[in-house]
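Form predicted alone, single chain, as structure tokens, below.
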Amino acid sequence: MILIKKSGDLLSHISKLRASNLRIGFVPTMGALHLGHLSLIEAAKKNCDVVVCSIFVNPTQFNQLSDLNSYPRTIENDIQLLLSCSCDILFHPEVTEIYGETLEKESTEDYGTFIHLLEGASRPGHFDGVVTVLRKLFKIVLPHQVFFGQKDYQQCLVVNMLIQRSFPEVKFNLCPIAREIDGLAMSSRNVRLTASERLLAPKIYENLQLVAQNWNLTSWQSAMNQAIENLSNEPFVFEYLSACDQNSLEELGSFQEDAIILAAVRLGSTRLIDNIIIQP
């Protein structure tokens, strides 16, 4: 695996690979890697000739400085994990390499109403930072395909729109959520859970399953209400559990066969999100 820290060095290297007709797969991350990230690397390897993983903790997508400062940084362990799955290139730049001296970010205001829902409402400005850094990274990595995890479903919709608008030659791949044996969605933030919180965290997925298993005209609303009640009990701090249209993320006012159920709760100091897609 090649470790590259400078944008110009990576762009030069990628340009040579593309000139040899090699297809580039890209997995952007903020590090603190786990098996969920590695599943994205594996998907990229199946579809592309060369896989690039970036590790960059993007300051413009954090709402609070404390959250940015406490985000886990485990680069030595990350490198070992990437070596274990035969990643080809690791791009690990400094903040100034990506942003220069100012942290200016673009706006997603014209992306549609879904920008302001769910995560957009809970974390205003978050998607502005996501779009800003991905535009910069895409211009450096020049990928043919990109790979993102379903856990951040709303973010995936944002990324897909960015690609359609500005990088139509890039193929977007939505990859399934990787889960622990007990169902908890894998996340870099899980390491911040206390032992007691970790035992409770799988209840998020259990309640998503409760809704999915009762997804029919007569039971869906009562299942939603029960799941909301369950995730509102201490020590959970409930933020949302919503049944939404898969494309617009508008909350469903009546039953429809296909939907996505999204949840966000806090356990102690850790905010956890999850979702489950319901197909006809």
Ligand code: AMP
Second form
Amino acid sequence: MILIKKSGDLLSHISKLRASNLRIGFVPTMGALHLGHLSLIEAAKKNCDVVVCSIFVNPTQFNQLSDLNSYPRTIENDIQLLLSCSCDILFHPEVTEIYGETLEKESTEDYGTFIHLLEGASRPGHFDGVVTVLRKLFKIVLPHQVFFGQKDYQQCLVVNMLIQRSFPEVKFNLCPIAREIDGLAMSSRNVRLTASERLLAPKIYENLQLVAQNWNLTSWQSAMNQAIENLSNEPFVFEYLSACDQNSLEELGSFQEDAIILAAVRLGSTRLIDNIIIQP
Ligand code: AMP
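What I would like now is the form predicted in complex with this ligand, since the data block earlier showed the form predicted alone; can you produce it?
After this comes the whole thing, all chains and molecules, with the earlier chain placed first.
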């Protein structure tokens, strides 16, 4: 694996690979890698000739400085994990390499109403930062295909829109959520959970499943109410559990066969999100 820290070095390396007709797959991450990230690398390896993983804790997508500062950074371990799954290139730039001296971000105001719902409402400006960094990274990595996790479903819709608008030649791949044995969605933030919080955290997925298993005309609403109640008790701090249209993310007013159930709760100082897609 080659480790590259400078944008110019990566761009010239990728340009040579593209000139040799090699297909570039890209997996952007913020590091503190786990098996969920590695599943994206594996998907990229299956579909592309050369896989680039970026590790960059993007300051513009954090709403709280404390969250940015306490975000886990485990680069030595990350490098070992990337070696273990035969990633070809790690791009690990400094903040100034990507942003220069000022952390300016673009606006997603015109992306549509879905941008303001769910994560958009809970984390104002978050998607502005996501789009800003991805546009910069896509211009350096020049990927043929990109790989994102369903765990951040709303982010996937945002990235899809960025691609449609600005990088129509890039293929977007949605990859399934990797889970711990007890169902908890893998996340870099899970290491922040205390032992007792970690024991309770699988309840998020359990309650999403409760809704998915009762997804029919007569039971869906009572299952939703029950799941919301279950996740509203201490030590959970409930943010949302919503049954939404998969494209618009509008909350469903009546039953429909396909949907997505998304949840966000806090456990102590850790904010966790998860979702289940319901297909007819
Ligand atoms: P992050 O490092 O949290 O920015 O995540 C980088 C990429 O990994 C994003 O596309 C995430 O959606 C994806 N990802 C995070 N957790 C998981 C997971 N448990 N399963 C699959 N993909 C994931």
